[in-house]
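Here you get one chain, nothing else, as structure tokens; it is the form predicted in complex with its partner chain.
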Amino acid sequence: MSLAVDLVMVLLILTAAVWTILARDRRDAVIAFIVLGLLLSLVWMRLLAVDVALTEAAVGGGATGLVLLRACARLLPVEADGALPGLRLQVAVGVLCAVVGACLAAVILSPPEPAPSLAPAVAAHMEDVGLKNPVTVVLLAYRALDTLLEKVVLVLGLIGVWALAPDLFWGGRPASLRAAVPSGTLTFLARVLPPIGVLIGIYLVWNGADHPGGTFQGGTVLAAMWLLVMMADLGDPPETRALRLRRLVAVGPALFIAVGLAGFGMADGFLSYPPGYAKPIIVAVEVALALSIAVILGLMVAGPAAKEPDQ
């Protein structure tokens, strides 16, 4: 019975995936991709990975979908952009991809026994840190270096996006996010929802120490509220040269690196926490990271500067 539910989920996912590839209109393809993201977050619930489900819904479907939809709006409508090349090539590539898929399926069907797991190592680590959410323990203690490098990737990605601005516009504001036609409904939502969203974002960060949630999920909710306000034209995207903005971008990674370096003097080495103080330090790092993630995600969706900076 429960496998029937999973089977239906898989069929829905594969339909959405095929539609993403075959849709003639690129906006249909993006919408199918967003649907796929939401379905996948349900799958993560079925796999009992609630932290991942939250991230997939917020970042995988939500933020990525928004970036792609904005791109669609900026491109001229082209009738048939889903046109695939000739049938013979399609068959050849199809066979190739089927072979790749079959190889991966074979790996799934002959798994190693017993299943490898690092869970016991994490469990040993959890007692030192004093947090109850194992995923947060991995992200901020057991494998903190990965998380730190990923933050650096985010900052580099933002610098990359900014660097695509024409020289004239460097440091100016990104293109406005406001909807083509002003809508009272959107304004209403953008006036009522953000305070609630801010509260829920902070809740996700604060709760992430011991329960599902954390910096990514909370930061994305905060970013979404900021984007909603900008879309309803209640606030403009900030100038990318603003010092305060750049400090917000850097505060999370900078604090993380500072804590990591402090580990040399106060604990066993880079990114290790002094015993007894691990939890407050981790919570402080998480708050700073959530702030930086919110600002970085919002700025990435907004895109490179598209106006000359004010004099």
Partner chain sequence: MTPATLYGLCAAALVAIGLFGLILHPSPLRKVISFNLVGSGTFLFFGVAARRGAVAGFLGDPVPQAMVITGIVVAFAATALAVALLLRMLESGAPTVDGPPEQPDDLSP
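Quick caveat: nothing in here was measured; it's all calculated off a predicted structure. Positions refer to the first chain, counted from 1. Heads up, when I say rigid core I mean the largest set of C-alphas that superpose within 1.5 Å between the two forms. What changes on going to the form predicted alone:
- Once both forms are fitted on their rigid core, the CA atom of residue 115 lies less than 2 Å apart between the two forms.
- Once both forms are overlaid on the rigid core, the distance between the two CA positions of residue 149 between the two forms is under 2 angstroms.
- The Cα shift for residue 134 between the two forms, taken after rigid core superposition, is smaller than 2 angstroms.
Beyond the form predicted in complex with its partner chain, can we have the form predicted alone?
Single chain only below; no partners, no other molecules.
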């Protein structure tokens, strides 16, 4: 039964991947990509990698899918003949993906014996950090610089999105996210789900210190609730020049950098934590990062300013 479930999941993933490549409509391709992301999250759950599964579902399938759908909506209508690459190019892309997949499979299925791993070293020093989730220990302690750079890249990505706005609209509001035809179901969900979603997002952030969860997962859920409200026309996207908004974008990375610099005086160096205070410092950084991630992802989906700033 276990082997049968694995085979079914493999077939579904391959079907979604082929659908993504061969779909003639942009929206169909994006939907197939979202389905692929959700299926991959099930695979990670099957491998007992809960943190990776949550990240894949929230970011890989959810946030990225929303950004792609938003991009599809903003593209100008074009003739079907020239809208997408031809069949030859699509087949070439499919063959290239198959080759890359085969190479990855060869590497994964023939690991060295014994397989190299730093898991024992992480487990041996988890008590020094005070956290019980090894993934969070790696991301916020042993590889904290990589995590910091990822957050800075998000801020730079948002600046790149804002830079697409014409000079006349700089600092104004993005275009409305509401659907062309109002939906009573969407409005109902936008009134009911956000309180529940906010609690789930907060729980994922708080739970990430000792159990599966974290800033990306929680921040993405918070961003989804905000986007749901805007899509139901219960709130407009904010002006990008708003000082409070920009502070929320910068608070996570700024606090992370400040904590890192404080490590020179309180510990052994940059991004080092003083003994006995590592956990509360990391939790505070995660809370600030979750707020920044939620705002950044929401603003990325909203897109560049499309209206002049209010006087």
